[in-house]
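There is one chain below, alone, in C-alpha cells, taken in the form predicted on its own.
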Amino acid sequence: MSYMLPHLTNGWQVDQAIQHEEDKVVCVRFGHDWDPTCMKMDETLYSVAEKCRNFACFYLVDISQVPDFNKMYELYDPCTCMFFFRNKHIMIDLGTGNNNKINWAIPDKQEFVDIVETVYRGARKGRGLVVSPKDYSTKYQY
C-alpha cells in the first residue's frame, strides 16, 4: 500500500514536511518500498491514516533515493519510523533502549494508533520524550 501514501523524493521535501506542519505529528517511514518489513508497516500506516488524520500525517522516504538523513538519524535498519512535531524530533520510550525510532513493523493497527496518539499528546505538552503505552522490551519473552 505504499503507493497510497505520499512519498518524499528529496531532502528538501522531507525538511519542508517536517518544518511546515504546525498542528499535527509528522510520522516519516524511512526504508524501501520493496522491503517486506516496510510493506507490513506501510499497510499499517495506510490503514491508520484515516483514523489519525486530525492529529498526524504520514510520509514515506526511500533511504536509497534520499540518503541525506541516513547518517544523521542512523538509518541502518530496513524499516524505520520516526515522529516529529513542530520541527522537533519526538523520542518515544518503547522499552527497547532505542528511544529515537521504531525500527520494526507494527502489524496491529490499534497499537500503532495508540502510539501516534501518545506521541501527539506528549508533544502538545512540550515533551521531547514520551512513554509508549505498550512495553516492547524482550524482558517477558524468555
Given for the second form:
Amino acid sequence: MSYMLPHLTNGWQVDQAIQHEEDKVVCVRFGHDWDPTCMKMDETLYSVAEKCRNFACFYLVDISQVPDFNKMYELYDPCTCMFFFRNKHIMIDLGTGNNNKINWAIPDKQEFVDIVETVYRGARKGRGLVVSPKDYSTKYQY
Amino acid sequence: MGKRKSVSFGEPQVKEFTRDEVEGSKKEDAPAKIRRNNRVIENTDFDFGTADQRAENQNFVNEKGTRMKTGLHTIDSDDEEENAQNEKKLKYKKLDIEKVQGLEADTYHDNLDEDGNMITGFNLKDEEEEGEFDSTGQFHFKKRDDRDEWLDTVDWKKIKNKEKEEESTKMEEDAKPDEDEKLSEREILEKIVAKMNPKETVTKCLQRLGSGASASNIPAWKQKRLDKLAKRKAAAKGQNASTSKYEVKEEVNKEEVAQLTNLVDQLSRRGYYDIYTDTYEKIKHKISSMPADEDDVLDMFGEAIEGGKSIAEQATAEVGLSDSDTKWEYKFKDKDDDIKGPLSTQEMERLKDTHKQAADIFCRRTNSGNTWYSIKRVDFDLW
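If the structure you just shared is the form predicted on its own, then what does the corresponding form predicted together with its partner chain look like?
What follows is the entire complex, opening with the chain shown before.
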C-alpha cells in the first residue's frame, strides 16, 4: 500500500513536512517500500490515514534514497516509525526500552490509531513522552 | 534540521521551536536599506568582512533558520565595490606629472597626418582632466560631481515616511481580502444557483440578466416605442411610476450580472473552467455531492485553535470520540464476559489510583473497537 501514501524523496522535503505541520502529528515511516516489514506497516498506515486525517499525517521515506537521517535517528531497522509534532520529536513509552521509535510493524489498525491519538493528545498538552496504551514488551507477546 | 538536530535521544526534554525565534533571526539578517544613486546613504558601513567572517554569518543563518543555503551572495556586485572604495577614500600619493619623462607638448590642430587625421600629442593632459595618477601609475577617476539642484531640494525623509505609510496600508489591505474571496466553493456555487433558473446554464443566465441591463443596446427608436407602450399600459392601469420602476429593475439587473460574473470568475480562478457551461441541475448536483465543506473545516480549525480546547474535540469527532463524553468500559483480566461500565474518565482515573490490582483491570473506550488495554498504561489525563 506504499503507493497510496506520500513519499518524501529528499532531506529537504522531510524537514519541511515536519516543520510546517502546525496542528497535526507527523508520522514518518523510514524504510523501504519493498521490505516485507514495511509492507505490513504501510498497509496499516494506509488504512488508518483517512481515519486520522484530522490529527495526523503520514509520510514514507526510503532510507536508501534519503540517507540524511539514518545516523541521527539511528535508522538501522528494516522499518521505523517516528512521530513529530510542531518540529519536535515525540517519544512513546512502548515498553520495549526504545522510546524513540516503533521499529516493527503493527498490523492491528485500532492499536495504531490509539497510539497515534495518544501521541496527538499528549503532544498537544506539551508532553515530549507519551505512554502507549499497549505494552509491547516481550512478556505480552504470546 | 535545525533544533531537532541538536537534541540527542538521551535527553527527554526538547526545547520547543518557537515562531518568534525564527522571525527574530530573520529580521537580524535582513540587509540594511541603502539608497545609492540619489546619494542618500544611510548605512555607510560597507565592511563586508573577510571571507571567513562571511562564511560564519552564513552558518549563523543556517543554524537558526533552515538548513538550506541562504545568506549572502557569493558574488559582490560592482556597484558595491565602487561605493566601498569611495567610502574608504583610498589614500595614495599623487604622481607629479612634471617628473614624468618623455611627454610631448600638445600637437597643433592643423598638425594632420597623411590621411588627414589629427594626431594626439603624447601626453597625459586629457587624463589629468578626468582624474589623477598615483605614484605607482594607477589611474584614479575624479569623483563624479553629479549634483542636481532639484534633487538637493527633495526631502528624502518625507518620501521615506510616505513609503512606509503606503506599505502599511497595503499590508492592511492584503490582510483583509474581499469577503467574497473567503467563500468556499460550495457557498459560491449556492450563490450562483440562487441567481439561476432551472435548466439554464451560467452563460444563459448571464445573457438573461444582461439583456435587461443592456437595454441601451436597443436602437433609440425602438426604445422610444417601448417606453411609450409601457407608459400607455401604466396609464391604463392607473399607475404612472412605471418608468422609474423599469429603471430600478435595470439597476438591479446590472448589479446581479456583476455579482454573478464575480462569483464565476472566482470559481474559474480555482480551476472550475467549465462553470460557464454548467446547468442549474449540474451545479445543484455538485453542491449536494460535496460531502463536507473543506474550507469550513479549516475555518473551524482556525477558530478552534484560538478557542483552545475544542480542537481536540474537532479532531476526535472524526474518530467518533470527543473529550466531553468519553466513556470507558472495563473488565477484570480473568472475566472476559463481565464487562463493566461505562464510566467517565474521572471515574476511571479514580479506579486506577485506588484499586489494588489495577494491573489486572483492562479497559477500552466505548465504541473504539475490541482492543483492551491495561488500565495501568492508559493516561487518563489526556482525555
